[in-house]
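One chain follows as C-alpha cells, the form predicted alone.
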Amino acid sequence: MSVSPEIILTADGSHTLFVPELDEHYHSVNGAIQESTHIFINIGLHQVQKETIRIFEVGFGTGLNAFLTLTDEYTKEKTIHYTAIEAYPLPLEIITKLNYAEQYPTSGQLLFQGLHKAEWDKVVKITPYFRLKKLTGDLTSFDYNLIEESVDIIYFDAFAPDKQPDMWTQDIFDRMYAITAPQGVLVTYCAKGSVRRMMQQAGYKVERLPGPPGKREMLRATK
C-alpha cells in the first residue's frame, strides 16, 4: 500500500489523515484527540497500576497515541517503555503540519517532533522517563522475539478489519495474548463481534465499553 494521506480537520479541531487508497481515516472524524484519549489513555493506560509501564502499539501512524501517553499527567512519575510497529512511516512533511501539539507550549511541540525524529528500530530516550522504540515492519510477519519483555498494555490501532483483514486474525490475537503480561490489557476502537470472539479464543476476558463520540462501543481485553 502506498500512503498518500490528506490532512482533514475533525470535529474537536484536531487533525486526522485520510488515505484515498483505503477510503479510510487514521483517526475519527468526530474528534481525533477525543477518540485517542478516550480509548487508549482513559480506558487503557489509566487502568495499568504500575510504576514502570510497557506499551506496545500496533500502528504508530501519526504518533498521536504516543504523544498523548507522553504528555499525560498519569505518566509524569512513571517510567514508560513504548514500542510501536508501523509498516508505512509517514513523511515529516506531513507530520509537521499536524496540529496535535498546538495547545502545548514549545516544549510539547518539541516532544511531538522528537517522537517522529527518533531513529527507527532503535531504543531512543525521549525524556528521562519515556523510552521509545519504533519498529518498521508488518505485524503479520513480525518477529515477536523483538519484544524482550511482556507488555502491560497494547494499543491495537490498526486500520479497520474491512480495510486490513490480515491484521485482525486469530493468529494475530493469539500472538498479542502471548506478549501480554498477567493482568495486562489490550484496547481497540473496534467492537465487532468477530473480533471480540477472537480475543476470547486467545484467552482474554473481553469487555464492551462505551466508545468515543460517534462510536457506540469499543473493546477492552484483559489477560
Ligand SMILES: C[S@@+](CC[C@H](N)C(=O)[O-])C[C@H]1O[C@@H](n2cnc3c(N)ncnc32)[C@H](O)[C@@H]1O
Second form
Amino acid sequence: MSVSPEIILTADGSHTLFVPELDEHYHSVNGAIQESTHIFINIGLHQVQKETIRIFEVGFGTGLNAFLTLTDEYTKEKTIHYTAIEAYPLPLEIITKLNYAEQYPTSGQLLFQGLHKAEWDKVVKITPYFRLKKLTGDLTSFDYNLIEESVDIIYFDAFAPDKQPDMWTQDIFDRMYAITAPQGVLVTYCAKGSVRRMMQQAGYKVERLPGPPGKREMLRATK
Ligand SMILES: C[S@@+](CC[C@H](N)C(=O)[O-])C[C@H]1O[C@@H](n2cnc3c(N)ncnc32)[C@H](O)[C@@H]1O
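Can you give me the structure for the form predicted together with the ligand, which would complement the form predicted alone we have just seen?
Following is the full complex, with the preceding chain placed first.
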C-alpha cells in the first residue's frame, strides 16, 4: 500500500481510515469504536478468565484495539502482554489526528500516544501492567518463533478476504491455532463460511455470534 489513507468519520463519531487503493476501510463505517469494542473487547477479551493475558493482534493499524484493551475496566488489575504485527505502520501525522482518546482525560490521551510512540520490535512497558511489542512485518512471511509463549486471545483484524486473500488462508489459520493456548480464542469481524471452515479445519471450535451494528454475524474460535 503506497497511497496515504484518508480519515473518515463513522456513525458513532469515531474515526476510521479509508484506503483508496484497496477501496477498504480499517473499521466499520457504522461505528469504529462500537465495532472494535463489540468484537474484540466484549466478545473476545472478556471471554479470557486469567490474571495474565497474552494477546496477539493481526494488524496494529490505528492502535484502536490496543487502546480499548488498555483502558478497559476488565484489564485494570490484570497483566497484559500485547503483541501486534503490522506491515504498514501509519505515519504520526495521521495518528495525531485520530479522535479515539478525545473523550478521555489527559492521562488517556497520553496512553494513546504512548502506544504509538513505543519503539517497534521491542517490548515496551506502557503501564506497570501493560507490555506492548509491535512487530513490523508481513504476517504471510512471519517468523512465528517471535511469539515466545502461546497467546490467550488473537484479534484477527486483517482487511477483508476479498481484498487481501493471502491473509485468510488455511496455512495462516493453522499457524494461529498453533500459537493459541489451550482454551484460548480468536475473534474476527468476518463471518464468511469459507473462513469458518478454515478455522474448524485448523482445530478450533467456531461460534457464529451477533455482529456489531450493521453486521449480522462475527466469528469466535476457541481452542
Ligand atoms: C482492517 S485494518 C485494522 C487495523 C487495526 N486493527 C485498527 O484497528 O486500526 C488491517 C490492518 O492490517 C495491516 N496489514 C495489511 N497487510 C498486512 C500484512 N501482510 N501483515 C501484517 N499486517 C498487515 C494493515 O496495514 C492494517 O493496519
